[in-house]
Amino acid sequence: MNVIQWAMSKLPAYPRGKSVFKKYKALDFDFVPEKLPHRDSQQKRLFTIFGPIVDSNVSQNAFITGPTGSGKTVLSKKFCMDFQELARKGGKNVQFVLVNCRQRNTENAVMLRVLSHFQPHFPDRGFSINEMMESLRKVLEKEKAHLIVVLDEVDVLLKKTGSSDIIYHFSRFNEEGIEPKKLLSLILISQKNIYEMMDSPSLSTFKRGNIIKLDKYLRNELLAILSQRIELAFHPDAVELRVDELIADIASELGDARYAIEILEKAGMLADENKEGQVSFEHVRAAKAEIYSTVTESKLADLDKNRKLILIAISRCLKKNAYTTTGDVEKMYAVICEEHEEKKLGHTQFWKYIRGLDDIGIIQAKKSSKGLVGTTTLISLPDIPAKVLEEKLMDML
């Protein structure tokens, strides 16, 4: 008996019984259904961009953009996938590889994973950039293969490097030779405007007209996700009625379908370690209070100074309050500019960003009822406590 069989016959036996998952994958971020709900007209788009490569045998490039939870990653996905069999029924060899740039942040980790697709032991040191460009060219050639490289969330890498060389080199590798191959296109993937990033050099050899631009989902297009989801990872009769409408108000503020779909996950993880067959309303609304926090920090993250120090001064006047005023706020917001020594914000300009806040979700704004002087507006945070908000805000500045 080894150590973990030893340990697993040490624990009491815990029966699952009938799972509510029929296809748990399904569930996956990394999974990628037979029909993407929504994104026809991008996929289109796509095929006509990168079609030249089959019809007249040249390279392409192109940058897909969009919010979190867009469906950014799993569109590439689904494209390559479909054109690489387009490609084949058309007698092209057409491979893919996606490089995940927050994990592989460096330009010899990304070079290194491209390589990997061809050549899974080849060596991780010893090689400049240079070589392993040339190696790639020498086994694409040998295959007879154009190569589509995808470098999810390149942003990270080019904000890591300070350097969009990677995109030169890419961009410059079919002008080899005097009669160059057509042998690699490119597609980059980023929340973040990256030509801001990128130098002349890079950027001349970069055709920055092949955007592709997502927009969050809209409610009725969660539903439809999350109705796909369900008959595919489900059991028939697993998840209460209209469970799926549930969870895409809830996921509408930020019109991200990762979260939709964790939320729905993890109310089926609920409902399974609670044995009671099926997902219902209050499995949702559980799941929601264990995601939140890690969704919240995700979007506080991704605030400016300005708007980091307004919440601050909300969680301030909220830590003995279940409402605040935005005059209240206004007036703290003043005292925490001279704590941190930021010039604040004019009042127009202040209130604009007080309504941003609330369209994100983050804090809760409404005009105020009868019994108060004047017109003010209410503001209150519905899904986290002051205190952590400041902590959380104080420790990201």
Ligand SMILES: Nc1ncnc2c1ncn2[C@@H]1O[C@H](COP(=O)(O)OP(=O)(O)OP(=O)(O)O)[C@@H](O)[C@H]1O
The other form holds:
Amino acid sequence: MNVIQWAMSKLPAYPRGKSVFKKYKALDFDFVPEKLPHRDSQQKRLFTIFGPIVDSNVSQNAFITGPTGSGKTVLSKKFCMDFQELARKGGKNVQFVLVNCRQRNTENAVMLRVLSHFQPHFPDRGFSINEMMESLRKVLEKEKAHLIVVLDEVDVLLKKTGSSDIIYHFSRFNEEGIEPKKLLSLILISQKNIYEMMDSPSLSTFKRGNIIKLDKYLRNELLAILSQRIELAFHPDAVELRVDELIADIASELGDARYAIEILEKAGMLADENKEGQVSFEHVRAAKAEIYSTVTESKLADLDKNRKLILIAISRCLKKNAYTTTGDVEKMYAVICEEHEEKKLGHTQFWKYIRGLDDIGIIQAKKSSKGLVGTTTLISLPDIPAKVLEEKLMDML
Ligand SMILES: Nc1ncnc2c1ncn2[C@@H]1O[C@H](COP(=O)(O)OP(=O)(O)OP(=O)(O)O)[C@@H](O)[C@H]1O
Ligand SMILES: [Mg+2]
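Since the structure above is the form predicted on its own, I would like to see how the form predicted together with the named molecule looks, so please show that one next.
Now the complete complex, all chains and molecules, led by this one.
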């Protein structure tokens, strides 16, 4: 008996009812579906921008931007796969490499990833960026290939390295000689405006017109995405009617397709865990609660002490009420600062922090309708119970 068999024999047997899943993989973040509902026009736009690579000697670049879960990564992958196929039919060798700059956040690591597409054993040290660029040029010339480099979450790289040299190098990347061939094109992806983070030489080489802006998904768009995944990943009838609508309702607040698919996946797992054979509304609600808590926890962990104290004040004010006011929160915050022997923020700063917490979605702040004392700002917690939030924060402090 090997170690794994031994470990398995110690574990309770996996409950083996009929699973609701037909193809679990179709819910994976890396999965690229055949069609991307509601991203047709953006795909066409990319084809228009990059089309000339196939029949003329050019290189192109584009910038894809939009909020979390709006499909930036999957759109770029799908486009590259389809474009490669189209180019192949036209007799042109197009290759692409997608680099996630959160995982590879130095220029060296990015270059290594790109090179390893062609030379899997390229040594991971001892070469300068220029030497690596040179190697890449040689490979592309040898293979008569045009390479599309996709730098996903590129803001992380720009921020970490504090320079945009690599974009400058990539967008000037040509074959040498009298009639140089254009060998490389670039797609940059970021939620943030990267133009503000680029220095002028890089900006001058980067075509700024080719921006593709994705909006957050509307409810009916999420519904189409969910229906597709249900059909791909689940057995027929394994998902109760209108479960997709409930998930679309929940996720449309953020317009985030990842969140929608995550709820669907988690709900399916809960149905399997309880051996119920069908995903129900209750599974969706439970899935939502579980996912929300992991999302909030990571958001909370990022907050500094003052923001945590303000949130504790908000939770205390909200224990018995649906809404509280900034005035009440500020008073409670003063008390809590004393409890924690922390110097309290001034009024203006306090306000700024409240707005910041609203921006990241932990609290909801909205103006009340005008009453006797003029307008006031009402604060609520969209999902997490106040008691739970306070406990989590106290643990963290
Ligand atoms: N139009 C669509 N059709 C089908 N699936 C989609 C669509 N848009 C997004 N998805 C799916 O939703 C999830 C999130 O999409 P994606 O990873 O592309 O978002 P993103 O914009 O890159 O988000 P982030 O900024 O957080 O990286 C993925 O599983 C993706 O396959
Ligand atoms: Mg992404």
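What we label the rigid core is the largest C-alpha set whose atoms superpose within 1.5 Å from one form to the other. Residue numbers count along the first chain shown, from 1. Note that the coordinates shown come from a computational prediction; the quantities given were computed from them, not determined experimentally.
A.B. asks: Arg307: with the rigid core matched between the two forms, does its Cα shift 2 Å or more?
C.D. replies: It does shift by 2 Å or more.
A.B. asks: Does superposing the core leave Asn321 with a CA shift of 2 Å or more between the two forms?
C.D. replies: For Asn321, whose C-alpha is compared between the two forms after core superposition, the shift is 2 Å or more.
A.B. asks: Phe63: CA shift of at least 2 Å between the two forms after core fit?
C.D. replies: The answer is no, as the C-alpha of Phe63 shifts between the two forms by less than 2 Å after core alignment.
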